[in-house]
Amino acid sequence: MGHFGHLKKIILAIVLGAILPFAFPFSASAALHVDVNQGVSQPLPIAIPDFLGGQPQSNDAQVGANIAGVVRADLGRSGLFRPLDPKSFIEAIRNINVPPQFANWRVINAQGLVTGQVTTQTDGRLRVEFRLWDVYGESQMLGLQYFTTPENWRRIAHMISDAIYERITGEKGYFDTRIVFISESGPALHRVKRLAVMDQDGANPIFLTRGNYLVLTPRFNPTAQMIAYMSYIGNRPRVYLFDLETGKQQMLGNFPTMTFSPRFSPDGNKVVMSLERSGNSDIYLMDLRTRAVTRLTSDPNIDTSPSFSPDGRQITFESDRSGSQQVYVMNADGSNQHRISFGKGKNGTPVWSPRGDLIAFTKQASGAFRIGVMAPDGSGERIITDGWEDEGPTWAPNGRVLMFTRTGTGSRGSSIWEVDVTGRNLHRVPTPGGASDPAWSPLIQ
C-alpha cells in the first residue's frame, strides 16, 4: 500500500492537479499562422524570453525560466516553430502588461513573441500568466493565466505550449499528455520489463510495476486514468486493467486461454482484444459495465491488434487470412470485414488516427520494419520512417504526430521515437534506459 499510496499522490499531483485558467482580453489578429501540413518546412520564428518572477525574495524567477524552457522545447520539437536563441534578444521584458517594442523583435526576425510571469500567491499557489504577441501585426493574440500548486509548474508549461500551438495553427496541441510504455533494463537475454508512464517529452517517469513479471502492449482509456495491458502474472498471459488513481490492477475476465492486444473503445465502456483458442486468435469485445463478451471474428487464421475508429463505428485489425499479415477494417459489430492493405510486404499493428483520416501501421518489407500511414480505404499509403526496425505506432491526440518503438543494438536495446505525419520531423524521446510499446494518452482534463 505504501508504494501505491505514494504513486497515487504523484499521479494526482501531475495528472489531476487543479489548474484554473483565466483569459486576458486581447485585440484581434489573424496574420500570424502556421500550416500544420507543412511539417518542418518554414517553421515560424518565435521568441520566448524567460518568464519574469513576481516576488523578488522567492523562487519565482527560476520557475519562470524553467517554464519558458519547456515551452521552447515543446514548440521546437513540433517542427512547426523555431524558438530563437535568447542570446539574440535585444529588448529585456520588464512588464508583461506593457506592449513590447515590436521593432526590437522584428530586427531578430521574430514573428511571434511570448512573454510571461510567475508569482507566488499568499496561499502558496503559483499564478502563471503569459501573453502571445504578433510581432508584425503589433497586437496581442492571446493572454491567459493559471493558478496551481508549485509542483505542477511543468504541466502549466505544457498547457501554455498547447494554447500557443492552437492559437497559431488553429488545431489542438498535444503537449499536455502522458505516455504509457514498457521500460526495459538488464541484459538482452534477461530483460526486465516494467509498466511505466511519463510526460510526452520524457519527463517525470513513474514505474507502475516492479518488473517481477512480463508486461506488454499498454493502452490508455479515454480519461487517461485507466490502462489496459497484457501481463504474464503467474506465467498466464492475460489482459489486465490498472487504475492510476488507486494503483489497483484487475484481470479482465478469467478466460482459460491467452488474451492480448487490448484497446479501449472511444467512450471507454468497452475493450476490444484478441483471445487465443487452440492456437488460433480471434477478436472479441468486452463491455466493461456488464462484462458481456462478443466475438467479432471467426476466421481460422490469426486476427489481432484491433483499434477503433474515433467515432466507434469501425475497427481496424491485422490478419493473415490472405496468406500474409495485412490490415483489415470491419464494422464495430464484426460485419463487413475487408482487407485494405495491398502493397508489397506485410502490414500490421494498425492504429486509427484520432482525426479519423488515417490509419498508421507497421510495414515489413525487404527485411526492414518501418512506420507508414494510409487512408481508411487503403489509399495513399506513405512510409514515414526509414529505420531498420520501427514498429508499433501510437497517435498523439491531435492526429498530427506519432510515437513508435525503434529496436537497436547494445545495452539500451529498444527506444521510443517521435515523427510527424509528413515524416520530416523525427527525434528520439528520452527515457530511463530502454523503452518500447509507447501509447499516447488523450489530452489531460
Given for the second form:
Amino acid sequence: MGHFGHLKKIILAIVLGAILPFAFPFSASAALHVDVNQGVSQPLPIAIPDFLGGQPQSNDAQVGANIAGVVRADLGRSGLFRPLDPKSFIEAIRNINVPPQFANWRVINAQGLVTGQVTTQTDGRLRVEFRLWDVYGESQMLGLQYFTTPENWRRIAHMISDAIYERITGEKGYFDTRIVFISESGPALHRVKRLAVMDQDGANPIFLTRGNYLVLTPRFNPTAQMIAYMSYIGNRPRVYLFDLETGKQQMLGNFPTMTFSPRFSPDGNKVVMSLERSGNSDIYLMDLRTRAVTRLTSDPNIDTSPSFSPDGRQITFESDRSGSQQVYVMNADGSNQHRISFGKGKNGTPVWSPRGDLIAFTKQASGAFRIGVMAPDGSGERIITDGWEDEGPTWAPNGRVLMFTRTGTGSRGSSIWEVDVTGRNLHRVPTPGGASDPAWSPLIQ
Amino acid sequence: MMKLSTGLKFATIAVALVLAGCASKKPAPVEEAPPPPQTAPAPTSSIVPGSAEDLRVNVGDTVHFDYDRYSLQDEGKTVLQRQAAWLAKYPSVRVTIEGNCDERGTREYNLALGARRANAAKEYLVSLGVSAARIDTISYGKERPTCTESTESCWAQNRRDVTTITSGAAS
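Moving from the form predicted alone to the form predicted in complex with its partner chain:
Zooming out: every chain and molecule, the one shown earlier first.
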C-alpha cells in the first residue's frame, strides 16, 4: 500500500457538517452577490482573518491560521473574490459568536467577512466552525461547523471555500476536488511519466506509478475512486483502471490491439474509448458490469477523444473523416453522428461541460494550439487561451473553470494551467515538476 | 483490413493495399530495389550480419512521413524494400514497427496517427512478401521524440516509423 494509504484515508474520512445558529438577524435577500457569468472584472473584497484557536494549550490557533490561509487562497484563485491583506484589518475578532463591528470592516472596504474557530475535542477530533457576514447588510449569510480528524484540515478549508463560493455566487463550488494528472520528469528525450493525483490547489501530490512505463490521459470516475488511463506496461498500450481504494490496477478488457483515450459515462458504469485495429481507430463502449463491448463508430478515419454529455445521452468526439480533425456529436448508441466544429483550423479533444451547456476543445490554427469553448451545436465558439501549445481541457465540476496542458517550445516541457471559462484569470497550477493531462474530479462525496 | 474512403488523402495507401492484394495471390514480388551500393563494402566489417546493428546501419530502420500524413514516400518505400529483403534473408527475425509523430498534434490524435503510420509500413512489408505474423506494431504518438527543438527540421525527424527487432536477431 505505502504511498496511497494516505490517500485512501483522506478519501474515506467522513466529515460531518452542521448549521450554526445565526448569531444575528438573517437577511434573506442579502445584497452580497457575485455574478459568475460576467467573468468579474471587479472581484469581491472579502476579509478572512485567521480562525481562532478554541483551546489555549493546543495547536488550534495554528490550524485556524492554516485553514484561513487555504480559504483565502481558494477564493482569491477563483478570480471572483479579492481576499484582503490581514495586515489591513482594524478589528481583531475575539469571539465568533457575537457580531463583528461592521463599521470596522467597511472602513477597509470589505464587503464580506468570514470569522471562524478551530477547537480540539476531547476525542481528538477538530471542530471547525465559521460564519460568513454581509458587511454592508450587517447580517450573517451563513454559519456552519464541521467535525473531522486533524489531518483533514485542508479538506475542511476547501469545503468552507465551497460553502462561501456557493452562498455568494449561487453556483456550486469546486475547491473540495482532486486532479489526476501525469507527472513529468527527466530530459525531453527520456521523459519519465507517472500517474499522480493531487488536490485541486496542487497540495498533497501522490504518485500512483513509479515511472518505469509510459502512462497517459488519466480520467476520474464519478466517485473519484477509480481512474481510467492508458498504460504501456509490457509495451502493450492499453486502457487500465486504477482503484484508489485498493491500489489495484487492471487492464480493461482483453483487446488484441491498442486501446486509448478512455472516459467514464456519467453514471460510472461504462467506459467509452478508442480501439485501434490495423491502423484504424474507432470508438467503442464497454459496460464495466457485463464487460459487453459495443462499437459506436466504424469508418476508415481516426475517431477518438470521446466524452459523454452529463445526461449520458450523447457523446462528443473528434474525427478526421472530413479530411481534418474536427469535433462531432453522436447519440450514446452511435447514431446521428454529425460534425459541429466549422471554425478555422483543426478542432479536437472535445470535453462536455458538467453543466451541459458547452463543449471545450483544442483548436489548432495559425501555428498555435488554444483552448476554446462552444455550444453543443457548434455555435458561439470562443477561444479562451493564447499559448503556443495548449491542449486537453478538463472542466471543474461546476463548469466555470478549466484546466489544460500547456507545452512550451523546445524541451521546456509541460505544465498544468487553469482558466475561467470567460478566459479571465489564467494561472499555472503548482505541481511537483512538469505535468500534463489533468482531469478534474467531481466534488468529493 | 481497413476500408478505404474515397478521400484524396487515401490515394497513396490505397495503392499500397492494392499491391498487398496482388501479393497474396501471386508469389512475392521480385525485389525491385537491390540494396544500395554503399551498404555493401568496407565499414560493415565489425557488424554481425543479421544483427540489430546490421538492420539499423546497413539496411536502415527509419522511414519518415509528411506532416499529418501516413502515406509512405518513395524514400521510405526504398528503406522498407531493403528491410523486406533483409527479413527474407533472416527468416527467424521478428520485428516491431514503432509509429511516431511530431509534437504538433493533440495527444490522442497522435496515438491514432502513429498507429496508422506503423500499420502503413507493416502493410507495405507484407505486400513485399514478409509474413504479417512476424511484424508487430506499436504507436508512441508524440511521446518518443528523437529531436526536441520546435523547428520543422526537428518535427520532420520525429514523424517516423522505426523498425526494431523483437526476437531472432544474430548477436
